[in-house]
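Encoded as structure tokens, the following chain is the form predicted alone, with no partner shown.
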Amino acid sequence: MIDSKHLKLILAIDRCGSLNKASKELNLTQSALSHQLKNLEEYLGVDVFNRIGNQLYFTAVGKELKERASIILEQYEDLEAKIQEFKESQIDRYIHGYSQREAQRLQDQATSVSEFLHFDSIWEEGSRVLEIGCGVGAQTRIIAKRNPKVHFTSIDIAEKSLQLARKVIKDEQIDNVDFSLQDVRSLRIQKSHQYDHIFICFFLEHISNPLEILKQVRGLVKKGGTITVIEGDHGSTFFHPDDPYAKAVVEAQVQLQKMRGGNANIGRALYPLLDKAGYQKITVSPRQIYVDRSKPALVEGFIRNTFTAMIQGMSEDLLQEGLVSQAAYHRGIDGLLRTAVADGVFSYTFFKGTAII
């Protein structure tokens, strides 16, 4: 096929007059450039240039390519710019932000609930797993450690998050993970590079088209492979003592996520989503995190450092959008923290879905 590199080659030769000078401009060897030109002419079945000595002169086909090359490359650049704008807008939809505090909250969350979510996150040795939306690597480090002989390719749209993820994996001396800056929507399906399994955790809640994504990623997995999806459901939250202000700040967070194109209650929808996307043998299991004073690690790790910290991290956006007043917000945070004292009880349910392609 005609590639953008071929169009750049033609324009460079037009400017420079020879392969030697064009190779220097494009920072390629003359041999590599000659090979590209040969491939292009073989594909077209006609010559692009007439060769007289060391000089190259455009044929009729070459002139047509030259005239269209600038327009096509300009359109390529415009398209890439539009895609980048869209990617940046998607990053802005991530309601929790990319602060160091949020990165630590995600690590605290992953640690505190790992036994509830990942006791059965096991894949066969030698398999290849694609993790979509890995973020700061909070879940990556857990599943990679549990599967030391499985190779993980973990992708995310935010370079800042990936930098933190790489550091986490390096610090913990985990060697079976590769990270890549990728938008899942632009991944290409190649039979020789299909994965054995897909892993998605806390990603679908942030996007406006989860069904389309679930349909798309089916093509990245070998026949008979599996998908694992884990999502939360803020509507499952209950606590003691009951507090209307605490309920109000949780609902405000749900509404904020909805305004940004996401769904904080998506956990309950995993079965119908996977079913509509065409997956087989679907199993969805609730993973309830129930906390009382007999579980001090969860009191600290989940009530204070995960759930309440999440609401606190969104305080500015909640107030700016007018979803809750400042006084009601502070009373709501106090209500959530009240569940962490001696007679307090807190419960939240995650949902884990698995299915076969």
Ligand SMILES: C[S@@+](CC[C@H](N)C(=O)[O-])C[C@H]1O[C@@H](n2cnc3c(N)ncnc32)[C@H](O)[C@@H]1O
The other form holds:
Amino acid sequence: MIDSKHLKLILAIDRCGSLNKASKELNLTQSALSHQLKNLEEYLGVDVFNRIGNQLYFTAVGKELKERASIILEQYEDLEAKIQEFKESQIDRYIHGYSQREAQRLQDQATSVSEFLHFDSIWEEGSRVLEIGCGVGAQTRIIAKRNPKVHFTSIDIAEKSLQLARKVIKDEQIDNVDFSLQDVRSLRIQKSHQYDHIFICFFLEHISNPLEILKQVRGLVKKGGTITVIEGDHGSTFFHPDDPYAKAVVEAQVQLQKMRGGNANIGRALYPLLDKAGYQKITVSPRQIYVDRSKPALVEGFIRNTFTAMIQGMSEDLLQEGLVSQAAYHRGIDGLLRTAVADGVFSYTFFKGTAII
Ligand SMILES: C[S@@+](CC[C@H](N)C(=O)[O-])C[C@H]1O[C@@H](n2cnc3c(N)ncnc32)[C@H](O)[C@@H]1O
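Output block for the form predicted together with this ligand, input the form predicted alone:
Whole complex next, starting from this chain.
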């Protein structure tokens, strides 16, 4: 069929006046270009050029193709720009955004709960793991250090986050990670390049179609490989002293995430999701983070810098959407921070699912 490479080739020959110059412009060898031209003429069943000596002259069909080529290619470019625009608007929908503060929060979160979540994040030496939605590399640095003989390919849709992730990995002298700007929704790979394992952390909660994504990514892994998924569940939060305002801001956050197409209570749904997506030998392990004043590092790192900081980072959106009043928001944040002092207690449960592909 006629495709965009043929149209580009016709326009290049028209612009350059010879096959030789056109092949240089297109970064092709002259024989590759002649081959493509021959294929096109064979497919059409008519000549596109008359060849007189070394000179090429458009035939009537060639002229028609040339005239339409620029219009069609412009439409292609327009379509690609629209798709890019769509992809960027999807990025903007990532609820916590890409601020410096959020990048720091992701790092604090990963550090404070690394033992709970990753004491068993171990893959066999020599294997290749695909990490989906790696963000600023907060989990990447932990799992890559724990598995120095495993190679990680960590992808994200946001170049800005990947730049921070590359820096973190370089600063920590970790050499078993490659980052790549990829949208998982359009990631397809050949069987020979399939990964051994998939790792996903705090990603499914932000997307509207976790089941479809779980089904799709099965195709990226070798048969018998594994998937590991870690997600939170805001509904699992409880604390002392109990406080209706603190509970209300957590619930407002759940509602906000729902309005943006996500599910902040997805942790409890991991088993059914993996099951419906066709995975085998599924196990889900709840990881309760229980914090009281005997654990000062978690008081700081988890209650203040991870959980409360997450709600604080969403303050504008929560207020703008009318999910909570300004006064109730401030009382709610005070209620959450109250759990970080004196006799305060805070509990949150993450869910870690593993399964075979
Ligand atoms: C909450 S962050 C989690 C980052 C990291 N896994 C962590 O735990 O620190 C979710 C990440 O998923 C990325 N993301 C969202 N949609 C994506 C897509 N379609 N393909 C790849 N990454 C995506 C976002 O850009 C964001 O960095």
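Numbering follows the first chain given and starts at 1. By rigid core we mean the largest C-alpha set that fits within 1.5 Å across both forms. Just so we're clear, the structure is a prediction, and the values are computed from it rather than from any experiment.
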Core-superposed comparison between the two forms, Gly301 Cα displacement 2 Å or beyond: no
Core superposition between the two forms, C-alpha change of Gly45 at least 2 Å: yes
Did Asp14 shift 2 Å or more between the two forms, C-alpha, core superposed: yes
